[in-house]
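First, one chain by itself in structure tokens, the form predicted on its own.
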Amino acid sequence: MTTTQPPLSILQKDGKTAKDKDPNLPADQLKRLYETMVAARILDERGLALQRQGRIGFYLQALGQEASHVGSASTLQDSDWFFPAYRQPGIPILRGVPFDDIVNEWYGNDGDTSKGRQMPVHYSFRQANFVSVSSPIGTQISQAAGAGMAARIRGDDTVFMSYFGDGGTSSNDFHAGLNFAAVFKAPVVFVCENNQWAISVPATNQTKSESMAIKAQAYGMPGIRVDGNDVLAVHRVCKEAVERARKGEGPTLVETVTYRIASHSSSDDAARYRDADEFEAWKQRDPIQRFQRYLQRKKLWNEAYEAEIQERYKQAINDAIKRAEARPRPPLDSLFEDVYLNLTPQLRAQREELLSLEGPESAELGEFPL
């Protein structure tokens, strides 16, 4: 058996960046992904508080997992597509989605863009091409293969990215899709984010291939290993990986080796089945302060610097989370909406009969008497 490929880093602990590996980026993407990376932060932080305050019913972190994400979609044009998974709070934020927008979804008002359908943290902005998360490991993998095929049949430059665990390259969607989107060359950049743990298990018990991006060689498509926790290096592998796309050269699998330094969700203890020692060593390898070290090498950052941004974006949550609880809940008759153009004159009997029930203590709830 062959060594496994080192992922590709270019950040050191010391923010120093390996020889002539420096990609210097403009100040002003560089302090806007490290905003990004902060911003997503401080959401999660405040997302599970709620959870835990019971304001909120459910919660899904991607603490330690910031630059993964933030970098490879930083490497997309506005008009490409995202099709995700549950740990990239970060590609709204970086898209202008508002958190009004974002945290009304936690609460399933009638702010919420899915109308109170999902859980929370199952986004779904159209506005930002950010197509909706599904529990469903996986799914999202053949459905990115299948838009980039579209794409592709149409003529048109769209690149599309999808996002999935460790976990979701066992799914049979990610056979399907990879396999779809190479005999296609279909313009789809995969980006599996091995955060090690897939809820319980181990990546060691997923998968007996020497990574998750040699199984790219099965379908005919490159793969490459990147250190998850460096977003230079995410940005760009995943550069090269778009443009490759864009170009008419068909899919590639990214395997961003990181780690899920939450719980899988706030229903999980990872406590109770991850090594305390292995959790300690990768939370020294956090992204954002390596990040921070390269910044403040190139006098990018400061303790200022710092203190301003954590108390905007702390504000502008907070400031959302207000306007969110002071919401109602989507009205009742909203259950009958977006499936059929018209309604069917049983739908229609059925709104009639379910508003007839409701009293003037539920209207106000947007709940049924009890």
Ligand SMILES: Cc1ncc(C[n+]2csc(CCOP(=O)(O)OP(=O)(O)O)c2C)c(N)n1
The other form holds:
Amino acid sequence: MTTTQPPLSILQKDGKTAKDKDPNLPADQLKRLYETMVAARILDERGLALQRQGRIGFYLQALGQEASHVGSASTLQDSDWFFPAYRQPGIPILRGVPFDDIVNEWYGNDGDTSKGRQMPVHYSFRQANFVSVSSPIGTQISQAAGAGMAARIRGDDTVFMSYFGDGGTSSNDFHAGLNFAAVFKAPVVFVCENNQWAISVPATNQTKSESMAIKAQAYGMPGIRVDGNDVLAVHRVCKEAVERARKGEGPTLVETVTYRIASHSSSDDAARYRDADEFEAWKQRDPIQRFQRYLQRKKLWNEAYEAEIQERYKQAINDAIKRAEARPRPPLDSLFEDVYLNLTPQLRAQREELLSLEGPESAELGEFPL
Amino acid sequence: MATMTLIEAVTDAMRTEMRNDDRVVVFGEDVGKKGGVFLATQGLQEEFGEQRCFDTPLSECGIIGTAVGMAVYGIRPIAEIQFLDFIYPAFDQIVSEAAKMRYRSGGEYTCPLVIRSPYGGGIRGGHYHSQSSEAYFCHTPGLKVVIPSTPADAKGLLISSIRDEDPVMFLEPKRIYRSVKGEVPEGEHVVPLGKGRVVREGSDVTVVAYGSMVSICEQAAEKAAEQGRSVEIIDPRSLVPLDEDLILESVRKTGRCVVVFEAPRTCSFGSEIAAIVAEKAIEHLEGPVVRVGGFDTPFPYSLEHLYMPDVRRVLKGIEKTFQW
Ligand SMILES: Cc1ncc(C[n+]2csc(CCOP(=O)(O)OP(=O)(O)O)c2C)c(N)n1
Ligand SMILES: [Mg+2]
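Alt. form predicted together with this ligand, vs. the form predicted on its own above:
Now the full complex is given, and it begins with the chain already shown.
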């Protein structure tokens, strides 16, 4: 079992690969990976800017972690499922979710697939088998195990990918989820995105294990550490894990070693607790730049291509933002829908009570953070 | 006296007790170097060191389980749960362990600890940063549940909670963390648990409210006064133990009662107050006891301002007690 070795890496800083390590993926696949990573970053830049301008209430970026989630997610088939956390914006993009659906969720407007019920970036995209994101850390880990058990019971060959952070490994659900998945041979790839920080707590204070991957040993499944800023390495490791899962050989824990370049969220200021040196060192290992150099060597990237995709995504995202801002909030009585399939008598009465109120609505309430 | 925000008063209370009693320790997620996501523990690690104010791994179950162990052994833990919405992995440790330690051991072992947690809505936090789940804890014998609404009460009640011999859930209305300011006594300042506060005197109707709802009710009382209704507001300050006498005395005087809270209505603590009033002051009531609360839905995001009781709804509740 792989554990304490340095994380597997394919791409070097200059974009070269160690000789026999180049997976030689087809050109269109390489470009799709690259474009998704670039789109995710543009989306994140716009999201934070909108929050800073007071146009949306909250935002949370995945800066520097694009290779980790795009590389892993790209190894699944469209029929496979995600049990995501809140830091994988590239996945809906990869799955072709329209930017309108993504941006409408930030605004919680009447076009939001989840009807304005959650804070920004807590998406639910059933069309993409992207299960509704919640805030409580770790809960999706055991759920992915259960979905994997269900697929086995039904005899489907669906594979499930569950995402969580270094902090998530301390949750009860990490233990329960890995244990169940191993015992029941659930077809799950657990992707621990170790970005070194859980808000202000460094991963070294989260666990005294040598790594996150080594924990897999105790549960009886393979644990693999991979350079999370190397999209080709992440892709290779996850591809193998997905194949194992699909063949009925059970779950794998993949630790993608990466770094949270941004502050935790729009509410946080990482400069309060984090060394500038560490941050600068990781910035040099930017996953998009590294991959770009590789593509350039392969003659798949040049300035004109970059300008074209930048323009394409900026335009698409800005257009979606414009449309989202023109949409109203969800209708008032939607407050009572989806608590259950049908309104209970009490909810019906409460809805009438709200609808019958006279006088102006109170203004929108305070801001997040405080 | 110093003028402070509610959250500064919370910090001041911990600092005061940590200076007074070296058994007191503070821990939770991000409470050390960062000083807490709301900065409630700012400066404590610098002053008292990493032994007495420290970050934990990301596990609420771990935080409360270890707090129970510490309390049983004899030190005085103050455990911070970052948002009350994230307390559920620790529910077992709270309701099965902390709450029952004294009873199940026939008093041999006790569990004096404080669980501090920001709660409540009005901050655009969606349902995982807004819930008012006080009722779960009020429903658990063995736990005390305390909710301040002013800076002075925050300090005095937190100090009492730390000194209390039983486990206390100290719930902080985060919506008013920085929006209410007030005079706070320096050093020692104790407000006993189980004693409510008359926020405003009045003669026509009693409004019972706690946490961030107190200031909403004060605004409503001003409006009601313009319409010739004199509103008395009672803040119980601790839900368990509850100052029933203060509430009943007020209702016997006014003959009317409205209870205001953010939580979903069904099985809310507001329902408990309404039941007590109906049971013990029926002969004085001149109208129905009215609950103004959250709706029986999960806490919403975009429509939060409609979910939270506001002045409009409090006034309507008051009117109901007059028209029946
Ligand atoms: C159960 C629970 N406790 C606390 C929080 C508050 N919180 C939100 S994110 C976070 C840190 C998560 O760190 P990690 O798992 O490493 O993920 P990352 O944010 O680094 O992607 C915390 C403590 C939460 N959301 N859920
Ligand atoms: Mg992390």
